[in-house]
Structures are given as C-alpha cells and as structure tokens.
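This document starts with one chain, in the form predicted on its own, laid out as structure tokens.
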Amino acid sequence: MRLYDNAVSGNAYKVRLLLAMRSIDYERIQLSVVDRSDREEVLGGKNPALRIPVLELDDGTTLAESNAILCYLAEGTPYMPTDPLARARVLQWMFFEQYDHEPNIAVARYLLHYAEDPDRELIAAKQAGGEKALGAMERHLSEHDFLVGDTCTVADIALYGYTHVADEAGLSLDDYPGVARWIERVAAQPGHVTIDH
C-alpha cells in the first residue's frame, strides 16, 4: 500500500494511526499542506478533490477521504462493529467529526501555525466552534470510556486525530476532563504512534 499524506495533517494521521494499530506496512508519499502546486500532477488521477490522505491499494486502486479510508481499513476488525446499531453510532461520530469538529479545530490549528496572514476573526470563530464540538464530546465521554461500546473503534481514531492536538488550535482541554481521560485511553492502545511518527 502507498499513502499520500503529510506529517502534520490530522486527517492523514488518523489513517497512519489505524495502519500502525493494525501492523500494516505501507509506503508514505509526503505532500505539503501549504504548497499545493503539485497536487494535480501527483493526485490528479487518484482523488478528484486533490486532497490528502489518499490510500493506494496494492492493485493500484485508490481511496480518498480519511474517514472512508478508516472504514475500509477497519472492515472485519474490532475497530468496526458488526452490530447494525453500533456500526451506525460509529458513523454518527465520524460524521460529527467531519461536520462539527474537524472544520473548526483543524482550521484553527492550520491558521495559527501554517497560514501566512491568518484572519484573527476567523480563528476566533473556529475556536468557538471547536469549543462546542469538545463540549459535545465531553457530555458523552464524561460517562463512557470510548465513543461507541467498550473498546476503541474508528470513531475514536477519527476524533482523536485533531482532539489530541487541540492545544495547537488554541484550545485548552482543562474544562474537558472526560475528553482528556479518553485521549489517554486512545494513546494507550496497542500500536499507537504519534502524529509526527
């Protein structure tokens, strides 16, 4: 397998994390998250949206969008429940991650660390959205060890990607002790690797 990714991208990290947890070997192709001038050349036939991550399978077929890749890699493993309701709850959290969580926390992090001329009002708005997303997670994780069931699933991996670096988005986890404990539980999973691994 070949993964088109970037070391600092939380979306690419989610995929690297599950690959590591499953002990799957792969080759990494690094692309910049700032200079996208080579995206058409490198990803043109692999992902119409020209975004990373993109997973190229052994037969040359490709799959894009981090959560779609996670679902593919989790199929037939404990990371994806077989029970229809539990599976739907995993997807519920993964949709939440892409709709409420990632667009706020990831964007605030990007603007603070990688944008040349960051828009301070936009950063504040994204941080406010990030606080709402963390609040939703806290309400659930204050009473549960993991997002779905009693074990780590791809829902946890999807949300861990940017939550565990929320401080880089200017967000403190001091008011979210349930989230902080959950981060420790995910980090303790077998095969865990750090975002810059």
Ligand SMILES: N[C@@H](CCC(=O)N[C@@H](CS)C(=O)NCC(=O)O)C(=O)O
Contents of the next structure:
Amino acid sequence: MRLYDNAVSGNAYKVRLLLAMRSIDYERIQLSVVDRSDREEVLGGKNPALRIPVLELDDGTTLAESNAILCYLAEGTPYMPTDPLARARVLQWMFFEQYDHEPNIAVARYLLHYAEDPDRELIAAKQAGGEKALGAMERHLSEHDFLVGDTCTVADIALYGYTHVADEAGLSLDDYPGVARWIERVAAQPGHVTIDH
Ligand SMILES: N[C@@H](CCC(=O)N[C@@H](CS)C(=O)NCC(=O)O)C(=O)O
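Other form of same protein, the form predicted together with this ligand, not the form predicted on its own:
Up next: the whole complex, starting with the chain shown before.
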C-alpha cells in the first residue's frame, strides 16, 4: 500500500496510526500542506478533492477521506464492531469528528502554526468551536473508557488524531479530565505510534 501523506497532518496521522496498530507496511509519499501547487499533478485521478490522506492499494485503486480509509482498514478487525448499532455509533462519532471537531481544532492548529498572517478572529472562533467539541467528548468520556463499547475502535482513532494535539490549537485539556484520561488510554494501545514517528 502507498499513503499520500503529510508528517504534521492529523488526518494523515489517523491512517498511519491504524496502519501501525495493524502492523501493515506501506510506502509514504509526503505532500506539503502549505505549498499545494503539485496537488493536481500528484493527486489528480486519485482524490477529486486533491487533499491528503489518500490510500493507494496494491492494485492501484485509491481511497480518500481519512475516516473512510479508517473504516476500510478496520473492516474485519476489532477496530470496527460487527453489531449494526455499534457500527452506527462508530460512524456517529466519526461524523461528529468531521463536522464539529476537525473543522475547529485542526483549523485553529493550522492557522496558529502554518498560516502566514492568520486571522485572529477566525482563530478565536475556531477555538470556541473546539471547546464545544471537547465538551461533547467530555460528557461521554467522563463516564466511559472508549467512545463505543469497551475497546478501542476507529471512532477513538479518528477523534484522537487532533484531540491529542489540541494544545497546538491553543486549547488546554485541563477542563476535560475524562478526555485527558482517554488520551492516555488510546496512547497505551498495542502498536500505537506518535504523530512524528
Ligand atoms: N475531510 C478530509 C480532510 C483532509 C484535509 O483537510 N487534508 C488537508 C491536510 S490535513 C489537506 O490536504 N489540505 C490541503 C488542501 O486542502 O489543499 C479528511 O478527513 O481526510
């Protein structure tokens, strides 16, 4: 397999994390998230949205969207339940991640660290949205070890991607002790690798 990747992208890291947890070997092709001038050339025909991550299978077929890639890689493993309601709850958290969480925390992190002359009002708005998303996670994780059921699923991997670097978005987890404990739990999973591995 080949992963079109970026070393600091939390979306790409989610995929690298599950590949590591599943001990799957793959080749990494690094693309910049700042200079996007080669996107059409490299990702044209692979992802219509021209974004990373993109997973290319050994037969050349490609799959984009971090959470879709996680679902594909998790099928038939303990990271994706078989029970229909549990599977739907995994998707519930993954849709939450893409609507409420990533567009706030990932964007605040990007603006703070990688954007030239970032819009301070936009950063503050994204941070406020990030606090709301962390609050939703805290409501659940103050009473549960994992997001769905009693074990780590791709819901946890998807949310871990940017939650564990929330400090880089200017967000403290001090007010979210259930989230902070859950981060340690996910980091203790077999095969876990850090974002900069
Ligand atoms: N919803 C997509 C988001 C992917 C995404 O935003 N990728 C960023 C890097 S984290 C990217 O390629 N940005 C460059 C661009 O949008 O041109 C996913 O979950 O995979």
